[in-house]
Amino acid sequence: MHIFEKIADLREWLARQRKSGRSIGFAPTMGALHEGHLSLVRAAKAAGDVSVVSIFVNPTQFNDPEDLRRYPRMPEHDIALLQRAGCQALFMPELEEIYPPGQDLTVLLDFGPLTEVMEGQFRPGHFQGMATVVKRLLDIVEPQRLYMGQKDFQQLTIVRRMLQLLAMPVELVMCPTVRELDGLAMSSRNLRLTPPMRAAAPALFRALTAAREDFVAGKPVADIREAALATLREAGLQPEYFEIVDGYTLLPVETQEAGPFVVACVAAWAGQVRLIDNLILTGEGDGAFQTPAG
């Protein structure tokens, strides 16, 4: 695996790959890697892409400085995992390489309600910072395909819209959420869970799966939401939201006939750790959310 810290070195290597006729598959990460991240590498390899991963803890998408400080950093661990997964190139830039002093690279796009609901209500400025760094990394790597995980569904939906608004020639591929045996979605933040909170955290997935069963059975959406919130509270979690939304607009749905693609999304505090998860209730299941820009 090649490891790059400088944009110029990475681009030189990528140019040689393109010259040999190879396509580039890219997965942006903030490190503290787990099986979910590695599934993105494997998806790129399965598609025949040269697999490129970035590790960059992006300060502009943290609205809480303490959350940024506590975010786990374990580069040696990450490098070993990527090597075993067959990743071909790792980009680990310093802050000044991504955000050169004196340059304003902020992405200023109107995402409408996509950035106002759910995470947007509780993490002001997060999605502008996320869109800015993803756009910056895409400009550097110039991949044919961008691989992202379903767990961050709202983020993925906003990136999809950004690609459309900017007419970027990148195919977005959503990869299914990878879970622990008890259903908890793999996340870098899980490392910070205390043992009692780790035992309580699978309640998110229990609430989501019950919501899917009830939604398919035709139960009122308001009742499904209240039952999910009760499940979380009974487990000792502190929910911020549990929403059933249109998978494209992220606007709340109130009936089973609201649209062809419906997703349940949840955020809750497990002690001092904030966890998110989601589950497709109906429509484009099994992580099948491949869409070209435009």
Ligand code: AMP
Given for the second form:
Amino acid sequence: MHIFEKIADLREWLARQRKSGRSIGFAPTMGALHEGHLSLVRAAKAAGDVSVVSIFVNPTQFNDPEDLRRYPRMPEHDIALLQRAGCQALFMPELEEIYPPGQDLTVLLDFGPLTEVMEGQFRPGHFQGMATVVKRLLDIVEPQRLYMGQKDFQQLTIVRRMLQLLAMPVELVMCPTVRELDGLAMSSRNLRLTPPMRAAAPALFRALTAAREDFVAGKPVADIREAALATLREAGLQPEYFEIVDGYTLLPVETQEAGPFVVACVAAWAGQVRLIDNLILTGEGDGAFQTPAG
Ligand code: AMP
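Could you drop in the structure for the form predicted together with the named molecule? We only have the form predicted alone so far.
Now the full complex is given, and it begins with the chain already shown.
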């Protein structure tokens, strides 16, 4: 695996790959890698792409300085995992490489409600920071395909909209959420869970799967939300939201008729650690996301 810290070196290597007819598949990450991240590498390789991963803990998407400070950093562990998964290039830039002093690269797009609901309510500025770094990385890597996890469903929906608004010729591929055996979605933040909170955390998935069953069975949406919030509280978690939304607009759905693509999204605190997860209740989100954007 090639490791690059400088944009110029990475781009020179990428140009050689393109010259030899290879397509580029890119997965941006913030490191502390796990099987969820590696599934993006595997998806890229399965599609025949040269697999490129970036590790960059992006300060502009952290609304909480303490969360940024505590974000796990383990470059050696990450390099070993990527090597084993067959990743071909790793981009690990310093801050100044991504944000050259004196240049404002902020993405100022109007995403409408997409950035206002759910995470948007609780993490002001987060999505603007995320969109800015994803745009910057896409401009550097210029991949054919961008691999992102369903785990961060709102993020992926906003990136999809950004690709459309900017008419960027990048195909967005949504990869299914990789989970622990007890259902907890893999996340770099899980490393910070205390043992009791690690034991409580699978309640997110339990609440989501119960919501899916009840939604399909035709139960009233308000009752499903209440039951999910109760499940989380009983487990000792502090929910911020549990929303049942249209998978494209992210606006709340009131009834089962709302379809065709409905997703339940949840955020809850497990002690000092904020966890998010989601589950498709109905529809074919995957298919919809795998078409080229624009
Ligand atoms: P992060 O390092 O948390 O910024 O995540 C980088 C990418 O990996 C994003 O596209 C995430 O959605 C994806 N990802 C994180 N956790 C998982 C998971 N458990 N399953 C699938 N993809 C994931």
